[in-house]
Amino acid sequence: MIPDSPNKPAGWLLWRTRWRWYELAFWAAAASSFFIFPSKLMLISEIFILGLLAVSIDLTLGFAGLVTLGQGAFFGVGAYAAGLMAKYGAGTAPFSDPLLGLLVAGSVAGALGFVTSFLVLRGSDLTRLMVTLGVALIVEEIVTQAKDITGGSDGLQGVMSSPVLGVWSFDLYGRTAFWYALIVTFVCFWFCRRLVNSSFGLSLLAIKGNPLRARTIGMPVNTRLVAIYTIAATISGISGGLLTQTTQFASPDMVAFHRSADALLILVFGGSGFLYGGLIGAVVFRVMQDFIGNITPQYWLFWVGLVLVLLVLFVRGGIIGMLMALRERFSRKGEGS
């Protein structure tokens, strides 16, 4: 039973945070893919990372209504921060620890997100798009021109990640990378899930629905938007650090505009406002990219665009929205019978 009594908001919030069986099944399927697809572990690790990046966009777009095209900038900053930690801290405890590298990656990206959030809050959705795009282009140019630090267009060379907790080394088959990416993704997702199902998350939905009304009832709108934008930037930086540590390479491609566009496309595939939309969209997008790329590599963007157009025309809310609509339809038929 849903505790829908208005006199028991705490019980209702507690109900929202409970894990459903299909959520547990999703993560169990993610873990079991290690045994089902042992030759695709690096690909699956990349899916986890892309899904985490899409989840960070969902925090701003799906729950706060902040449209952004600059999430790839935070992803790239985190990637290079973790790469520099791995390169120059190799063999020097505790600076060589990958977990510390992720902490630094998230902190640097979060700091950049906090500084730029005040620019993002100025203006309408179109202005925000241009501002976030401008920030991403500036970061990409800095990465390309700072050759002495980042390696320029050649990328950051000599990135050697130390064993996780000094025990599990990254291998060529991607076994450690798989579990490392899965666990970090799950922990970050768990945090995001608790966040959006809290009173803070509900206030974000109120701001997204009607910011003027939220201000009228005394809600600190700008403070909440700055907070969620900074948190989303931190999550993006962690996902970028994950990619660098698991692939042991960082390049300007990680901060390029298409990184933000792909993540936004992934979220559209899965469905925004659900959190799981980013993860499911990453599976569909990356598998489709790999499958179609092997058949017709020169036309794979055409098929991705076609699927996107069909989703927008005939499906509301992405894949998750379609599944929810089907469940509602079948439940109505069951009640009618």
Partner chain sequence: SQETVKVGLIATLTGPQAASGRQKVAGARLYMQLNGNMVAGKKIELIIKDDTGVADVTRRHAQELIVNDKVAAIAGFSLTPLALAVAPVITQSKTPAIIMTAGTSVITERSPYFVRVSFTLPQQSVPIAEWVANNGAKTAVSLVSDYGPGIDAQNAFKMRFEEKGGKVLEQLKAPLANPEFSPFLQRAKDLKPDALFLFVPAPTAGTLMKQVIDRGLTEANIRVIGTGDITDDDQLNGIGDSVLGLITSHFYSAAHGSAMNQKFVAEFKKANPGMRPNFIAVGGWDGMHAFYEAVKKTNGDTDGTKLVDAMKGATWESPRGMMTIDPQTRDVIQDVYIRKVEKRDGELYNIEFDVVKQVKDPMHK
Given for the second form:
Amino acid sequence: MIPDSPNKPAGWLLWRTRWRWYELAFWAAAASSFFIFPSKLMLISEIFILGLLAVSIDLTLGFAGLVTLGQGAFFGVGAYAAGLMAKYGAGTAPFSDPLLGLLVAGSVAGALGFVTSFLVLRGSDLTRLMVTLGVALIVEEIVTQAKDITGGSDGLQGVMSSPVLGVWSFDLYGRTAFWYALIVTFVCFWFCRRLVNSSFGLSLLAIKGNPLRARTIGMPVNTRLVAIYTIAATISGISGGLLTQTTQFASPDMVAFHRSADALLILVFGGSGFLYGGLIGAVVFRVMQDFIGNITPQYWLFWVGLVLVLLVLFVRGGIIGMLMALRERFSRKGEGS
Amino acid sequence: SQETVKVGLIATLTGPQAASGRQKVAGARLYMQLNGNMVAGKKIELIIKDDTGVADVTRRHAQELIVNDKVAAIAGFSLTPLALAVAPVITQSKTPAIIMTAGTSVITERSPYFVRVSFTLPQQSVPIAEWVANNGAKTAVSLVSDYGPGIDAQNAFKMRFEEKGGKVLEQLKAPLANPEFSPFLQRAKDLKPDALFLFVPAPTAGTLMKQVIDRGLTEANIRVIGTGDITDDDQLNGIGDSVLGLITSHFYSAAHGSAMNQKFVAEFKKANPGMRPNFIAVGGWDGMHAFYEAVKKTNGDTDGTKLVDAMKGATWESPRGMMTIDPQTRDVIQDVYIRKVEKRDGELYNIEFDVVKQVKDPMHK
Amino acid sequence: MADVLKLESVSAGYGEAVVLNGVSFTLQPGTALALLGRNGVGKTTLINTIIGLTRMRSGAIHFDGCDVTRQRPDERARGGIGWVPQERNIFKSLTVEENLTAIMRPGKWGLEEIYAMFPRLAERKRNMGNQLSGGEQQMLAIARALATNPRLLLLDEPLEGLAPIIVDELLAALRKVVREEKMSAIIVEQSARKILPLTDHAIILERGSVAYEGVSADLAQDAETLARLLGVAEKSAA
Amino acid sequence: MLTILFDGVAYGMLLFVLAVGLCITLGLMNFINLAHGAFAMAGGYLTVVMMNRMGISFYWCLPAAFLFSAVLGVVLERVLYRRLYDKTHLDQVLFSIGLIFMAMAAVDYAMGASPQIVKLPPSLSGRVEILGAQVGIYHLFVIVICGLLTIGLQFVIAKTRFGSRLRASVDDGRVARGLGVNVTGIFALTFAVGSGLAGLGGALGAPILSMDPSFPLKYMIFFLIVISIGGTTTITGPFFASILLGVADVGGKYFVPEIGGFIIYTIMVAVLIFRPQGLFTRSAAR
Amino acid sequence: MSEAPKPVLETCALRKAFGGITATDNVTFSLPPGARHALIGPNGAGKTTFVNLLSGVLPATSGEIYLNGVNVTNWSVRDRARAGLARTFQINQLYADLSPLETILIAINERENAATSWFRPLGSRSDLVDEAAALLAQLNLADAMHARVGSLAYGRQRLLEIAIALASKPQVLLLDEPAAGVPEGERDQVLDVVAALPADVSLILIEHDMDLVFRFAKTISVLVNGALFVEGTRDEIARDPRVRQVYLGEEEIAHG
Ligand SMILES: Nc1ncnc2c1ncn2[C@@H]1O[C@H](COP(=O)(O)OP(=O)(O)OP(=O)(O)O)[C@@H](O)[C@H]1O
Ligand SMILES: Nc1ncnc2c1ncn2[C@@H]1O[C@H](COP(=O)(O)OP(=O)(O)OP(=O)(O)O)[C@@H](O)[C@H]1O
Ligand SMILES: [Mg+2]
Ligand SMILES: [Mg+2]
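Can you now output the form predicted in complex with the partner chain? The one shown was the form predicted on its own.
Time for the whole complex; same chain goes first.
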């Protein structure tokens, strides 16, 4: 299948980035879940949103090698930005438009990402974990303290999202929310996919692999890290905005530690460095949570913990890693016979 | 074929608030166990969901319960933000939401479909402000957890205490997730007030009370008072003898003397070994009662608006005493007791010694 | 005299790949063995198998008359095998001196003797492991193996990165240690020319098996074998 | 004033006592064991059970908590943790979060969700006056234990061969093995001590903090802050960092209650910006 | 005035101290264009440190560095690299999880400012990819173009290490023990690659393999204890008894 790789390396590199049938199948499945699980639309939208957040973490973690435990800060800032837009822009035509809200959510989160990106340029994994966590905690403090703007611990009330593009209003069944979340997630994902498949994306891998070497060939390592961190923050912000718009409120736990931890967990669940890991992880994690949560609401944590432990112990690269290993074994067997 | 009426109970069963969720579910289940599950010819079914204390999960559960399970009402809500999160959903879908725990005043104003059977913080704080002012305190300091209910409690306390001629020297707010109260307590101590008013959510109360005792505030002649949350029945024994004599105001005590309460406590302990019912359990119980009565009144009609109308003005005897749903505000009107921690049969109880009858939430206009 | 080391058709590898295929040889006390072979034939793997760090598939290893096949690496090391890893692997968060004392076992080689042999290390004894030059690290790796006072010394390319004058001194010192202290040594080296004059016997590996075994002095004269098995051009063999 | 300072130190010591075990596993073994709090919880709940259910004296609970958590630690180390030494930090983080989740659910199942409180023995409750400040006896007790622990541990790590063997094993376990270091034994022992100290910390903290199933997550952030500010190469670093944090937090909340919540996080971020390896790290070139 | 060509690289009283250790001691040095220069000296003499100073991996304690007459002492690693200074490392610094093709492409992209294009898929600039492939072919790495770098034999990794430095088309190339770990049979290959570099590229080679040094270098500097000990042509150094005493010992020098 590989088109005469040694002779035409450029063609081979291009071929590697084509859309594959299983990718198309994935998105087709995502869209058709609307018809298959009409009663779970809200859950599915939430999965898209969470998946998008995990994808944004994948940009920094899986591609640039920056561990963060504070993506929740950007998610939360985006959530509040979109919420405030919807609340105060309510009714006034252009300002209340959800898409504009997302734009603002992304920009505000991106701006925060840009400013804080300078904090993660130095130090070890542990320092990065702690600094990003620290930033998230400070943002959480600010959100709870600034009661006049954010509603403090009680959350932001009175968020009324206008219809998308003035046509589709958010309904109780979550139909609009479903399509809205799906399309926004897909567009962001498509963007990320282009990004990681470009020369820029490759240079991120170089930084992840060996920053010293990257510098000595003239790569502006810090600039690249700032860029990707900002982009990831923007996408996190957009996913936060999505959550606010589809649920019509924002609360401090959108900024909280567990949000960041969950997203990171989901990413590793799915497998980081593949982009799809975040999405698949979100599906599996949430479905599992919903399923186990219905059987034994008090103890579902135990099972999540167990799965996590087993995953780390026995599977490299999360669910995607597992699938790839299976495929390899399968194809090897095929060759053998 | 018999028709089922479903009620969705959204409780927090994991995380720091898990204990309260457990109480609530136990209370609601106990009600159904003792009163059967048939009302007006319909079978009542309870669907329990865990929201893990996260607002968007609460909201999603609410939406799914309403849309998929077609519940007639939802109930529960351990914290104010969780209740507020469902306001748009219930308004849009016209589904009653019975608040069994959350205690910020404004909740019921956020949707005409909220009905509260628990309490509000101002409702609890005002009586103790009055009582302590009447009993010789001229100055006071308040220390609360920094979130909606805490601020409510603090403001209500200040309002009534100063109406009575006292002076609140300082209103201290400790972060909600906070293991260490010593700086705040020391500051309170240094201000030398006659009384220190406390409110923190139930799970933190034990920690706070230990530190209060350790710091010797009572020995410094500061009268420590608070709402019943800090001497929660569920945890009182764990906190230990040091809280003996502490005076609080609340709408429920496991030691309430009525026959109904004695039966409630006994049955509760039987059904849930090792647990003692607290005000949250009573909230669960009364939430179910309000719903049962409403279904009876509408004769099995589960239209949301009709159910809410049926609940408005309802009056009944609860293990806590007599209670009414205010027809205007849909908020609870109930007796608030002044209690003192005492030891009975080797266990600590809040013993009621004074009562303010039929208190309305002072914050609603 | 009894063999210090005896390998009986040892096979070993990584994962599914078999790297060593039935390697057998013996080593007498007070002798040095040159282990030669092209890149990637399994020299390092053989050394690591003797110390116990690669998984063995079959065969047996006897050290000083005991079967150590089932022993853990640290047990073998304490039993008297010293090891200089190819990548040096200095403990980076220990000082030079701690690198030595942490693993030192009683015997002839104490700090003083080691510093006398490598004065450079004495000068740098307070440097952390990662604050050494490449050659200093190499010296430390050798010194560290000596500090365990072994009876068998496994040296995996010990001359790499050392200045010519140090190489000369080191080779002389090694020769002395082997002769006088009845220590045995297996030395892996890329350059046959440097190592053959020092050793008694030589083994050339090819694709995981012993392709040549003989007396070093003979091999040094055998230009054809050297060229065939090591690809050494005429001029450097001469 | 002095009381505030003292409270700060006492609070700091409480943080330290919870974090000191982590200094060992994370600082010395370079293993990000977020489940540290779970071991502390084990010690705490053991104390709860021993005191409240069996009526055993608090003083006996301390060594028991140490031993119990240490044994638990060794068992888990042998079965699970050792497989993760050479994995990435991220894997370690996730693995230990998984353990936290399991521990939380398990404790919830066994002990219930409501907070458990232990009472101090009379000899440790009450206050004494020192230099005009009222000082809780129990706080003094904790401070003394912390001081002793710090000195003892620092001595073992910096001055003994065990310390340098441990560091060698962490740097390169494979090579340490090949040079005769019993890496497996050293790691097991160290992990045992680390988790034992966590258990001791939980037992010492129980009378002040009260135990509930969410304990490991609730306090995780605090002891991570201590470690990251104190640096991971010494025990004294986190010791002083704890004091600094305790005093800053308590002082901040006392004097400017409005912004009290920010102080601890702001200090952390500021420290990490200027000294990414922590405030009290052994400097690279001595 | 200037008959001698202007040096591409100069240092002036360059010093680097690690605490009490002076690893580079007052080195004043200049490198003419097209130089084939070797830097030798005992272990710990400061050769690697010197290269680290030149390439900016370590900051100098005092003294100056000029690249093409511009003072670059305070420039970052990256800026120096962009100004035409490339180096290899004594210990490989590679991307273990990428392929050699990607590795080279990264360097070329950086040189051509193509790495900031975030939207066009990798491989859309086929000219750059072809150049990378050609370079790999030149170093006999073409067959392993798509392999994982981490799985390559050590000798081939060393070649890749050099290839990365070449990919940026440097003006000055610093080679720190390029042949270390490369088997004797393959050393010539490394040398051939280096020898085939364009004549206007200035080269500094650090090596302990005297065969290589004396075959390659036209001029040699000897560094001892951080300071320049002697400088001279290949033959002068080979004959110098002091150099024999501190460094060469009994080494026979094969004249190439
Ligand atoms: N950790 C490993 N995993 C998988 N394969 C390995 C590993 N280490 C070595 N190999 C493979 O085993 C073979 C033998 O390697 P080994 O390092 O023993 O060779 P060597 O003779 O020491 O080579 P060199 O001269 O480069 O040191 C090589 O093909 C190598 O690719
Ligand atoms: N970070 C550091 N801190 C302290 N001393 C250092 C540090 N790095 C290097 N040194 C010392 O500086 C001296 C010069 O080291 P350098 O690596 O430059 O030597 P070199 O000439 O490259 O030697 P080799 O030929 O062995 O590679 C050495 O003695 C080394 O111990
Ligand atoms: Mg080798
Ligand atoms: Mg060097």
